[in-house]
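Only one chain comes next, encoded as structure tokens, the form predicted alone.
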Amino acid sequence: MNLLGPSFTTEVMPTPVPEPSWVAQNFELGQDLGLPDEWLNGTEGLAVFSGNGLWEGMQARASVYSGHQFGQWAGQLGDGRALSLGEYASPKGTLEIQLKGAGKTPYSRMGDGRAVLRSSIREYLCSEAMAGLGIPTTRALCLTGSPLPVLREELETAAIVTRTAPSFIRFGHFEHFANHASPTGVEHLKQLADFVISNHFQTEDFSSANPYATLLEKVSVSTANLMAQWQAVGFCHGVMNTDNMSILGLTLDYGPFQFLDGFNPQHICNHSDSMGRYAYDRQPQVAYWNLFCLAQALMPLIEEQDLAMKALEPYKSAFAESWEISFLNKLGIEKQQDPALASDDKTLLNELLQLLANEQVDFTIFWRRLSHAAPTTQAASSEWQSVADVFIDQSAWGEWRDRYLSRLQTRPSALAVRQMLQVNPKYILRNHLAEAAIQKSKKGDHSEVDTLFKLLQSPFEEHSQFENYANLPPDWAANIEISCSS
């Protein structure tokens, strides 16, 4: 993004914080990216990732974008508390490195440009949890803290997350230049689109007749696949504004997110979302609405409305296909080519989801227990009893279980059943686990952040010594409120 020039980004130095300290360092990611050891060790690295200095060659810049927030046009937004330090050529490809919470920028509006320890821990942990689940996401390199007071709902302390991604370009970047009053708006829109295509889709086939329609189509498909993955693990983003949507189909900006506890399709995780726009079951439709906004922004380049609508169309089929395969995989069932058999499997799946919703069964625990039970065809086994224990209506559960067992026996797919433990995680970042880590860190003890981080890196493993992290949430967890300041 920094390479695009002054119309897209503004140079601004980070604002130093007093007494910076390490909260967490992602040494594994640093090694994967081939970063010098001193980046995550010592006083120089601490200074840089706290916004108290820059290494030679770094140039901190904030980018401008616009967007729709909660369905309404919000006008100019921009990196109000994020600063790009530039790009790094890693073995995994070129990555942008960004500080979040390093002080005011020209786009901070009424904000202070800071992030607090609470929200920074949540982003640090959740971005790595998503990576552990195999879901496209930005990554967290490290987390630093400072006693600097920051006022949100209450007085808290400052923190800075250093995060990486191939790009942080959002739908809102395109919306900004498409709605720019300047005569150069379309010129800059084209420059941005050409930059994205040449730098991030260089291995893809693009139509020479209309590369911008092809770009929209590819973003539609990657976004559809991302939404299906979110739904399959019960992830609620909480604030799917167009400025929080990645042009690369990454999970971007961790604020009022939540993984479902009980399966409630209408669950609203964001306390600020009074209308429930971003409820769990609305996420796929909201993503399509956001893509429509992106299509409108690209219209000066695509020019033909029919082409734009045609480029959006694959979203529906890609999401439906990816969602169905994801959930069938969770059941240990291979997708059938015969339409009648495929229809039977989809009915079996939908009936299960309705059963889970009726009792708001714990989403993660149910799927994990089912993964252990499915290879055992004896309904009376202890593994199957553990699944039955999560239901109140034993009759309804028993009827579904018998149909499921019959399905596994009449059209067996042993490999898919064995792989259930690799698609149904044992560990997710539940709100109460994050809250426990936050409360400890506020007292200067970051050990719980480290423990959670290690579990979430490999969420499909048993980690038998940490069984309590996979238990049902305590009653007090229902009272945790997360909002846009989270």
Given for the second form:
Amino acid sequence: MNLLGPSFTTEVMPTPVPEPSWVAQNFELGQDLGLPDEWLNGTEGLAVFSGNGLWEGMQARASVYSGHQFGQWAGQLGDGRALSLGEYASPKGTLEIQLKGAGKTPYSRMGDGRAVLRSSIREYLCSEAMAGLGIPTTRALCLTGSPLPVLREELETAAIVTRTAPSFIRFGHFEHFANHASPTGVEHLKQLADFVISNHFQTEDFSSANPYATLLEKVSVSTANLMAQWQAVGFCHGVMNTDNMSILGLTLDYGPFQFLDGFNPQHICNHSDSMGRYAYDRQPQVAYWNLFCLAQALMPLIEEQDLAMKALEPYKSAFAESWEISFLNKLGIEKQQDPALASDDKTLLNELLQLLANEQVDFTIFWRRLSHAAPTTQAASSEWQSVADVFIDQSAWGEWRDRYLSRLQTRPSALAVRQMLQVNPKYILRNHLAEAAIQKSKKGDHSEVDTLFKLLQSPFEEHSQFENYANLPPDWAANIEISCSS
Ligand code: AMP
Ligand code: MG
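Since we've got the form predicted alone here, give me the form predicted together with adenosine monophosphate (AMP) too.
Starting with the chain above, the whole complex follows.
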């Protein structure tokens, strides 16, 4: 993005913090990206990743964007506390490296340009948890902290997450230039769209007459797939404003997110979202609404309304297809070609989801136990008993279980059943686990961040010595209030 020039980004020096220290270093990611060893070791790396210096040739820049927040046009926003350190050519492709929380920028508005340790630990861990789950996301390279006081509801301390992504370009970047209706606004919009197409869709077919409609269509499909993946693991983003929507279909900007504990489809994770706009079951719909905003922003380039509408259309089918396959995979069932059989499977799935919702059964524990039970056909086995244990209405459960078992027997799909343990995670970043790590880190002990980080990198493994991390949340977890404040 920094390559786009001064109409898109502004040079800003990071604001130094006192007494910086490492909170967490993602050596695996560093290695994967072929970063020099000293980046995540030693004093120079610490200085750069805490905003206390730049390596030669590095330039820090903040970008301007706008967006719709909670359904309303919010005007200009921009990187109020993120600074891009430029592009890095890694073996995995070119990556942008960003500091989040390194001080004020021209887009900070009333904000202090800082992020607190609490929210930074949540972003660091959740980015890597999503990557571990195989869900497209920005990544987190390291986390540094400082005793610098930062005022939120109470006094906290500062932290800086270094994150990477092929691009941090948001729907809001397009909205910004579309809303500067002067001829230069359209020029910039075109420059931005051309940049995204040529830098981030190199391998894809843009030979159609209208490349901007093609771009919209591709973003619609990747966003649909992302939503299906979120729904399948019970991930609630919390603030799906258009400025938090990635043009590459990545999970972006971790704030008041939450993985569902009990399966309540109407669950609202963000304490500030009083209307429940971003409730779990509304996410797919909201993403579609956000894509409309993107379509509107691209209209000066697409020009024909019909083409824009047509480019949005695949969202619905891509989401429906991806959602169905994700959830059938969770059941160990391969999608049937025969429409009647496929429809029976969908009914079976929907009835299960209703059952889970009726009793707000723990979403993760249920699927994991089912994954262990499904390969055995004996409903009296201990594996099946442990699934039954999560239900109060035993007869409703038993009735569904019998139909499921006979479904598995009539059209056995042994492979799909065995793969259930690879799609239904044992470990997710529950709020109370993050909270425990945060409380320890606040006292200077970062060991719990490390432990969670390692577990969440491979959430489908048993890690039997960490069994208690896969348990139901304790009662106090219900009182954790996560808001936009970060
Ligand atoms: P978010 O809700 O974190 O996605 O942020 C929405 C907008 O507010 C973005 O433009 C952010 O850069 C900006 N912002 C959030 N927190 C701060 C802060 N502490 N200082 C400056 N800008 C902020
Ligand atoms: Mg944001």
